[in-house]
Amino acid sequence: MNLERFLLQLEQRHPGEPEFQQSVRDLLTSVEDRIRDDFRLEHAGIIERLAEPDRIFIFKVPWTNDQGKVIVNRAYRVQYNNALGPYKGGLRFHPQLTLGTVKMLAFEQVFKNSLTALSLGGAMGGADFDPYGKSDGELMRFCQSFMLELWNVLGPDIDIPGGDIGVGGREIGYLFGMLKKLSRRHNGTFTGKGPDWGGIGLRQEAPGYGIIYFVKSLLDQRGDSLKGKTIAVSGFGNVAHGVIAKATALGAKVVTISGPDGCIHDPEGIAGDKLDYLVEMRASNEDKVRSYSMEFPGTAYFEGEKPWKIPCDIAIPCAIQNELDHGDAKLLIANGCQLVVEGANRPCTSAALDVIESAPFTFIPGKAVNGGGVVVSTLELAQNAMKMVWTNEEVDQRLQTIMQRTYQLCGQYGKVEGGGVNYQRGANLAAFQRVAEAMIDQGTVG
């Protein structure tokens, strides 16, 4: 095959959609080897039945704000791959959100489920819908108006959606009820379900606790640790909320968070009380920054700058794709960062990417690390299906192991010449591998 062409027809068959043709390219070009030394793929039309989602669901939803006003936002549901296991992936409501946008989630998803070693497919969905600012009222008919399209396309073997940014713990109640109204039934559809109907315990936190657990033992190899480590994390969402708490607790200082509005610089370093802010402002429903440095005397806010130019050892990008150029790469290297660690789904640029390949810090991609979520929502899964209940230890634990065995299959995947490691490619091939293995054994609708 000819991937060059092949990638060619692939921007005309997808125009306007750059995140997801980057997406592919980038996956792609890193297994070439593989695609080419074996002649399976290409016979049974791997790469191409990988290019495209198995299906993509679009529809309106209408809703009625308080002031009696009908609205109508547009949603999505791309259903990628099940080669692996159900299709499973958040739901995210941002009002910039594009079906390109969608299908690369949904792409990322299917080989950061992969990696995981779980029976997963990949799916992604959500809406151009803003939750912030609206009332519990609005939010609960929007949800409900959204799950009147999308219920009857999924199930606990079929399609398990998640939460993603916008939709946390409040609009997965609402959209489950209504689930739960129309299908008569109480399952496992969806995870992130509260904990006295059906949740887990270290829902939130997994996803930012899993890339502490990746990098910890990447660390532990080289015989170092977090303890007195610097980290720059953008975003205060859950993920950063996560990656903070845990950071913290190994003895790491998190000295950054952002928002659309800025970023906070905390010398001091985010714990206790400042942790537990980062709670308040997201209750808030204002996605902004800046009451933290009003909070808390001795911090600096930076309207309109994002964190990366704050000198770091390690640099956790984990708000929104995209949001990590060339110019903050080169920032990060003339301040001595030593570790690049993608917390959110492809927060880098292709042309940061770029500077970081000869950069002499170390880069895990996102679909290395951030599984943390995924892992918990399997193990939501199952505890809903044995009908029992795990610890937050029994959780935790499980989270770890599986974190553990993914950074060992990025390392066997990605050894270099000279003894190295290149992380990206080992991910990326040790996910392609396990997906382009049971499409081949499933034959040509698999």
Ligand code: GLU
Contents of the next structure:
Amino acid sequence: MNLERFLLQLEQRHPGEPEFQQSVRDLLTSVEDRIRDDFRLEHAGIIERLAEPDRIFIFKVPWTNDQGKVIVNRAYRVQYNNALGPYKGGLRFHPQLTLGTVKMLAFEQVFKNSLTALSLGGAMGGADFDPYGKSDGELMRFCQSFMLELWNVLGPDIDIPGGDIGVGGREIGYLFGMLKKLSRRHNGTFTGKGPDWGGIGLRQEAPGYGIIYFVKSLLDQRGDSLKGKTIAVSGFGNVAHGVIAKATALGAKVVTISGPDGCIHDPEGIAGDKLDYLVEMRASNEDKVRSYSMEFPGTAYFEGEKPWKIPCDIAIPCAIQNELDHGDAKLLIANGCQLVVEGANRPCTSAALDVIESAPFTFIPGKAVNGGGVVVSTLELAQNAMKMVWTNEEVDQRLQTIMQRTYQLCGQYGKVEGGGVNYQRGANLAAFQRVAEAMIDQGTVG
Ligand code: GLU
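Having seen the form predicted on its own, can you show the form predicted in complex with glutamic acid (GLU)?
In what comes next, the whole complex appears, and the chain from above leads the way.
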């Protein structure tokens, strides 16, 4: 197969979806030689099949606001691939969400889930609904209307949604409540449930902890540690919170966070009360970080700016896709950053990745490192199926073991001739390998 020609056709088949096109392009390009070496992949049409989601649901979500007016949103669920296990991936509520973004996230999820070495397929969904500033009643009516349409394509062996940006404990409660009402089943069809009704400990912390466990494994192998390292983080949600908490506990100092309004530089490090304040900021329903600098003297607020100009040893973008551009990558290089770790899903733009390719620092892609959320979601499913409850210590231990294994897998597949590891290639290749082999084993239907 001529990959370049195929990728051009892909652009025509998925017009106006540059994020999705780029995601597919990056993965296929990095496994190109593997594809070329194996006639079975070509013969089984694996590439063509992987470039197309299994199915997509697009639906209308009408709901009534507090003034009694009906509002209409658009929602999606992309069931991308279930070769390794049931479809699994989050739901995102974000006003700018488009089908192209959901397809990209679903595609990434397939490979991210594959890298955990668990039995999970990949999916993603959500709506162009903005949860910020909504009352509890509005959120509940939106979630109920959303689930009314989606419930009958979900199930613990079919498709299991979880949270993502804009979908946290409160939203999952309302979504799960409606799902339970319609299906008359209280089971593991949703993850991120409350700890008293089937949820699991550490679910909120897991994505961030998982990222730091991966980084720790890498530094351990280099005879280095997080002690004394300065870290720049973006975002201030769940992922950023878990990263900051665990990195600080292991001796690092996290000096930045960011929101849609700008970024904060706190040279003393974000810890203790300051970390608790992030939760308060989120609960304030404002989606802004400015108040942090007013609350804590000695910190700086930069309106409309990103944290990448602040010198750091490790940069971890934890906010949203395309938040770190080529100019930011150059700043990180100029400031002597040693490690860039994608906490969010595809936060680095393609232009940034071009700069990063020849950068002197190590780059760890999101699909390698940010599977902690989905790992703990799987533990939640296992817990539901066994009607058991695990302790936080047990969950944390399992998460650590799985992240270490993911790290080793990426290292093994990403070995570069002459020494060193390309983690981008290692992650793509290891993840691709599992999915492709499962698809070949199962015949032509997926
Ligand atoms: N959105 C989270 C992730 O990408 C969680 C997904 C889930 O638990 O289904 O890891």
